[in-house]
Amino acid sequence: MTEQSDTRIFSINQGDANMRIASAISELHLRYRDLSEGTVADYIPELSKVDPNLFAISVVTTDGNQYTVGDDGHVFTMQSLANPFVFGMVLDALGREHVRQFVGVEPTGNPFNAIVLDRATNRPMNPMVNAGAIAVTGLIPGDNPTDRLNRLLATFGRYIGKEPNVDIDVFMSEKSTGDRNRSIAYLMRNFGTLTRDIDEVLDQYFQQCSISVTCRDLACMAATLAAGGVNPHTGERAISRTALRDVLTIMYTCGLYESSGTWVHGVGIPAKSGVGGGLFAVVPGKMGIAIFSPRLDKQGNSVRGVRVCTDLARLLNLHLFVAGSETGFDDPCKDWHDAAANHGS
């Protein structure tokens, strides 16, 4: 489903801060919207159907500010992208703790779907590859799948505004063709490490992987966690401080697969990617980012997406560690020239 739309700025108000974010990504926009580097995922039949020239940038401000331009009403489906707020969901109900003797909170040089567990703890490396999403989900509390589903649903609305949908025909597809993934849940059930039913947790992997998002609501999502947890629109708060800073460290330090280390280095704040084309960033206290396109580098991460993010941290100084600023967004850089120059290129 798509709301097509022109290329388009929305803002509440035109303050300077406010200006230099919408002429940031509209700028991002018309640079790259020609791009044609990387392929869709074609893995999972239904999402090789995409129009691999969509192309969405949203940014959605702690005080509630938004400012989109692009496909921004295409309806995706999240994949990865849901993985920090299950991981937050379930770090809320059951405590970090409980949740770190089934998965580990280390960086994993292999790729997202590695049939590989951590060699001396026999538990996934990190929450934000599938292995260690799989053994999250078999941890959502509830007292059959449908209950559990519906918390799901219910913790995404908070983040959202409004509850989403699964798309069904992304689900069955990944259903019909998830062997890859059983074959990861039944290594870690032979571990101890998955404990529930293998299909009850897979089909619901599978539906968390198939909620649909679009770009705005994506954006939505991003800045709640950058604004401490409370969505920016409704005011309902989403996940707890406390769970909060592990989502936060683990997307960080893992949430763009085995690219994260340059991610964190060349970009430096929070992030996740997933195989559907979306991207999100934080900016803690400041802002969240999204991105849709659908065309994936060898990694499985949005090309677009990371140029654009990489682009917009140097314009507007947002690497967590810029000299001089908190966020570096309060002095930010004249121009494109002066941002590579004090960024690298």
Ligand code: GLN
Second form
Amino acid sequence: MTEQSDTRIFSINQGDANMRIASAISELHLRYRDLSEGTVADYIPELSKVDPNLFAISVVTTDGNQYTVGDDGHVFTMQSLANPFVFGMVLDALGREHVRQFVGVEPTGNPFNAIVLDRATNRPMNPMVNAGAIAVTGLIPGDNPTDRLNRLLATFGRYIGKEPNVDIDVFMSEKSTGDRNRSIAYLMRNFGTLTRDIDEVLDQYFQQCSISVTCRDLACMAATLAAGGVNPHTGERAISRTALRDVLTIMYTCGLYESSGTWVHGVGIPAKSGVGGGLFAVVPGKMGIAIFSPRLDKQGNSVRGVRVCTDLARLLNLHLFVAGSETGFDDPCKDWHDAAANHGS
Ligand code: GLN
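For comparison with the form predicted alone, provide the form predicted together with the ligand.
And the full complex, kicking off with our chain again.
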């Protein structure tokens, strides 16, 4: 499903910093267009049908400008990209103290689908990996499964600007092969973390993983997180500032599974990946970045997604601890970077 699939740059209201974004994503799309490292996820059979060469980069700034290149209209499923948004929704509905009784905030160092709980607490380690995400899904308020799904889609709709669809084929494919997630769910029920009907919670989890977006949609979702929780295109609030703080913090420390340390070291901004090939990153106060490229590394992160973000962070000085002035992308550590580059590191 592709709304359009061309290579182009679209931008409006170009200022100086905005021109830099446009030329950076265009350059990086060219740089990585022919990179074919990694493999498409196939443990969910429906995901293996995707064209591995698809590649899009989209940026939405907090003032609503949009820059986009490549297959930005191709529709793909969110998979774990949904986790931070569901976590935020549940935080807003139930409050931090309640949610913390069911899920921790520690990086795991384990694969995203590990059948592991925190030894000390018997809770899942964090809401970004499958165990934590399933526990959080089990907390979504509502009268019945349909009501809960509708609330979920309405929430995602506020981030995107329109309600998304659930890809039924991916949902069915994941449901029929999801025994690993089923094992995690039973383990959590044993420890009292999951109290609702297991099949119902898992169905809802598989549905949220199967929510379909384009790379442009994903950049708008990321930009909403960057803009204090308000969608820069519609002006609608999608998440409270209080919940946003927790969501970005956990994305920062746990968003790329066992590569999270390498990520914050190299890129230094909150991000999340999904096995559908999407990856998004948030530059608070400035922009949301989304990449879609289905070939994954061994940790399940989009290979081109990681490369693009790493280079973009450097080109635009996005790392939170070298982030530039309020007005642009000046780099206070430029001399260090140049020295490091000259020494080949
Ligand atoms: N739906 C996938 C799963 O549960 C999500 C994993 C991911 O995107 N990392 O295995």
